[in-house]
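Below sits a lone chain in structure tokens, taken as the form predicted on its own.
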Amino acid sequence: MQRYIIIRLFHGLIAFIGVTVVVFSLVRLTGNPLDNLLGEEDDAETAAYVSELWGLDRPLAEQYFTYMGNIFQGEFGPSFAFDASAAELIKKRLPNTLLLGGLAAAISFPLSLMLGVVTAVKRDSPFDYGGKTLAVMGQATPDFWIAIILIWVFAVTLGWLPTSGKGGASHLVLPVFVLALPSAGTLRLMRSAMMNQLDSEYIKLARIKGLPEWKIIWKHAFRNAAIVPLTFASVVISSLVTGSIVVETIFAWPGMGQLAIQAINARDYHVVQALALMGSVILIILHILTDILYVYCDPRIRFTKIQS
């Protein structure tokens, strides 16, 4: 078991070093940020000033290990837009987007699995056919048009919710809504799954030896019908807690989602390449976290060789 865990945190560390290398090149081709820092009066004077005082002028290899050097430091630089290090835009935005993406995932998780589990064992019934429909939907429709439509029904109509900005519990409601629905995929995986291996021959056995359906289903077919859906369930809470940009900023939750479309219209290098790696390193971590799960549910897996 220590094994595969050190070589699962190996491959991460691997991850990670690729991500800072794409992230440092892919940010450097939007454009370059001394149009934004610059004002049509400055002369070539004052733009040699800036740049050596921001460190543009230096080679990008020597800029990427510089970068790289900051990062174990615990510094991401200077914002070049804010009147803040990027360290200290990610802390003041970061709490704010926990609390937003972990509500959801605390809340869509559980119950799309419980949910899936349920529409196995009473498949082809009125709650089965709710909740593939509901597991569709939540999947194909856009996340900007159920904001929109929330806003106009319980803020603007009715006047139960507030329409945006960051206060009270209210304020949860809908942006936690929105951000949790379409990880309902996770339904329609863990329906599948729990139904072939309530097929099978174990399963069968199990019924056969006067065990009882609550043990059968939760204990035996759920164990090992939630290796399925966590590789996915991974992915939509990585989502979900490093934030949404598109329900931080129709809601304007003042997370790190807003903060990084502010970011990329000023073309703020480090800002930009902070949140990415913020981003990643929450992916990774999970995706690690997911490997492990992944022994707990099937121990079969840590004596499969890993092949490099």
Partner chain sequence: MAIDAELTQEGIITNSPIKKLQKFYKGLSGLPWIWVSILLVVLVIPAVFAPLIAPHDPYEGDISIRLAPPVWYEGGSWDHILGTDRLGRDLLSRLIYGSRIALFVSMTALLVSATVGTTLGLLSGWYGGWVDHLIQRLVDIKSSIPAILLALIFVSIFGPSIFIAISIIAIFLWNRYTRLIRAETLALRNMDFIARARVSGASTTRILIKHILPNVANTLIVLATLEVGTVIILESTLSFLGVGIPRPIPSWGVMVSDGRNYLAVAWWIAILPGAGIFFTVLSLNLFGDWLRDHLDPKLRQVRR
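So the form predicted on its own is up there; where is the form predicted together with its partner chain?
No partner chains or extra molecules come along with it, only the chain itself.
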């Protein structure tokens, strides 16, 4: 177990270094960064001064280590478009994104687990088929299109909800709903995991023993089945990261996703880099956590020797 955690952390570290190398070289290998900093009229002397000031005359490897040092101090460089540093901008926007994503996860995850159980128990009922149809349709629907349809119906036509922006609770309804939709995939996963458990021998034994049905479902089958969607959690959360960019753009929600698109339109690549690195770090940590949690929750893996 400990060995596994150490190996997993080590792999996470390699992935992190890999990501920074990718981001760093993408920015550096596309021509001289001096071109971005200098204007047409600047002469060679200014160029030399600027390149020394920014450390651009150093070897690439040294530049990379300086870059890494800055990252660990939370210094991503100034924003060109906004009057603040990239780190400050992110700090200001982060709570908004967390609010939206947190609400979406808090609502959708338990709900889809429950519905997964119900559709597995009531298999082949109209309820089950309804769930299946919705899942198939949901997979084919782009988030941004659903968001726009919802705005069109509930905000523009019916006028029940605001179209966009940040404000009271009514501003949260549509964005949270759209953000929560992709994680409905957990429902199907939970259903098949639950069905596997319900078909197994120990459930039969529990039934013969005369346990009440709710106890069999929630106390025995559910606990074992819930491991499967757990691995899916990292996929769900990475879809939240992606989804928040789309949702925040459409609903003009002042979070990091909207910041990312604004930064792109302004070619503000310090901010873009900072956001990409942050998103990656979040994903790496989540992958490690879910892997470890998975091993921890499944005694069959926990007590046998784990190979990397």
